[in-house]
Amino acid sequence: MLNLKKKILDYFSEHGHEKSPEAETKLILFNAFRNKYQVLNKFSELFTEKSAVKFPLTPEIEEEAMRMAAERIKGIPLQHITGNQFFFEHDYSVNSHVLIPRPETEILISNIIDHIKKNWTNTPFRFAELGLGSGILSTEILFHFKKSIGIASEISSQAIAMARQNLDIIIGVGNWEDRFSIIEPGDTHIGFEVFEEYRPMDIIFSNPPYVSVNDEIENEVLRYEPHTALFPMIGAANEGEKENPNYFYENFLKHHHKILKPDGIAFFEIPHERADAIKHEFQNAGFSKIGIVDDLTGRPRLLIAQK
């Protein structure tokens, strides 16, 4: 395996691929071996002294690994090539119809789970998520808290299909439908008002579309990740409507009285460029308890709000 690892690293170097080549090579190796040996579940299982005996290298594995490396140097996200991304405590299936789970969003789910443990450890609670995507946030809540009851909205039918697949694998087929529902709005303008017909929630959370066309965005993200999950009102913007990257935060503040309990709490991933402006909007809406949590780079990334 060491020879194959060097071959991939040399291939990356020859083609000028400098984005975490060591880490990406290990992920390519792990997925190539896992495709062959279905019993290989943990990353650490492959990189041990006994792995060569348990999981011998075959020509098919080498061919698969080099195929992945060739796709990667074209700029295709590694997660789209492998079809998965580890997030928080589980390995999630992903594709081009959903955002790739990112470390910043683990800060969001960690804070939500910590709050739930302090307030609803052994009691039922209700939650809602706007923008289900691949299902990473709601799935982790359902997994960790068996008495939770939730609902989520998602504009993309392809993303819903991916989320259902992840729910089936992680929660179990037939084990989540009785306590979790998915709504598919018919319009990109529809936000939190979709939850108004349901009972008010204890917790509302979202990693909504919040990217502005003026923000610094990696070309790889623009080319391969779904724009409806990045840009608010992308459909309307294409028709000449003025951009509003804070659309879904403002939409929540417009409807929060009907969808969030008086003692409820809201968690939002936010853009660091507009963190102060968003916080100010929540203060003007009457939220007196507002916390901002920084990401791993020290930039504001999470807003927590209570009345």
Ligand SMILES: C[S@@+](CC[C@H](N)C(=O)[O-])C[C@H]1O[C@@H](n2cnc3c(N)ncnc32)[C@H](O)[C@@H]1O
Contents of the next structure:
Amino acid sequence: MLNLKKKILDYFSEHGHEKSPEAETKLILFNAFRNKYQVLNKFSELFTEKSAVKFPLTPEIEEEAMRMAAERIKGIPLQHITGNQFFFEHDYSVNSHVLIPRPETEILISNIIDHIKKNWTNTPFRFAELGLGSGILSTEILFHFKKSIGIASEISSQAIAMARQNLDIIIGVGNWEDRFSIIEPGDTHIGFEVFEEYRPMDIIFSNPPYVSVNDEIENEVLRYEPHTALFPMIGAANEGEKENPNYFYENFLKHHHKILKPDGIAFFEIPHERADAIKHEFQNAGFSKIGIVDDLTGRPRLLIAQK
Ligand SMILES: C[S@@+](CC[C@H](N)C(=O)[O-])C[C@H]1O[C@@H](n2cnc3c(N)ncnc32)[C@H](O)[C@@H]1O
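Instead of the form predicted alone shown above, give the structure for the form predicted in complex with the named molecule, please.
Every chain and every other molecule in the complex is listed next, the one we just looked at coming first.
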């Protein structure tokens, strides 16, 4: 396996692929081996001394790994090639219809989970999420808290199909449908108002689309990730409507009194560029307890709001 690892690293270097080559090579190897040995479920299992005996390298694994490396140097995101991304405590299936789960979103989920553990570990609570995507956030909540009851909205039917697949694998078919529902709004302008017809929630969270056309965006992201996951009201923006990257935060502030209990709490991933402005909007809307949590690069990434 060490020879194959070197072969991929050399191949990346020859083709000028400089984006985390060591980490990406390990992920390619893990996925190529796992396609052959399904029992391999932990990354660490492959990179031990014993693994060469337990999981011998075969010509088809080598061919598969080199195929993945060849796709990768074309600029295709590694997660689209392997079809998965690990997030928080689980491996999630992903495709081009969902945002690839980001490491910084783990800050959002770990803060939500800490709050729930302190407040409702053994009691039922209700949650709502706008923008389900691959399902990472709601799935982790449903997995960790068996008494949780939730609802999520998602504009893309293909993303909903991916989220359902992840729920079926991680929570189990038949184990989530009676406590979690998914709504598909028909228009990208529809935001938190979809939750108004349900009982007010204890907790609302979202990693909404929040990118501005003026933000710096990597080419790979722009080319391969769904624009509905990046830019709010994408359909409208396409038709010349003025963009508003803060659209979903403002939409929440318009509707929160009908969808969040008076003692409820909201968690939002936010763009660091507009963190202060968003915080002020929440303060002006009457949220007196507002916390901002930084990501690992020291930039504001999470807003927590209570009245
Ligand atoms: C930034 S992604 C987040 C996905 C996932 N929750 C995560 O954290 O990886 C935002 C998601 O919101 C969805 N979305 C966009 N407009 C929406 C709307 N009006 N209502 C519901 N979902 C919407 C997108 O399709 C996308 O899946």
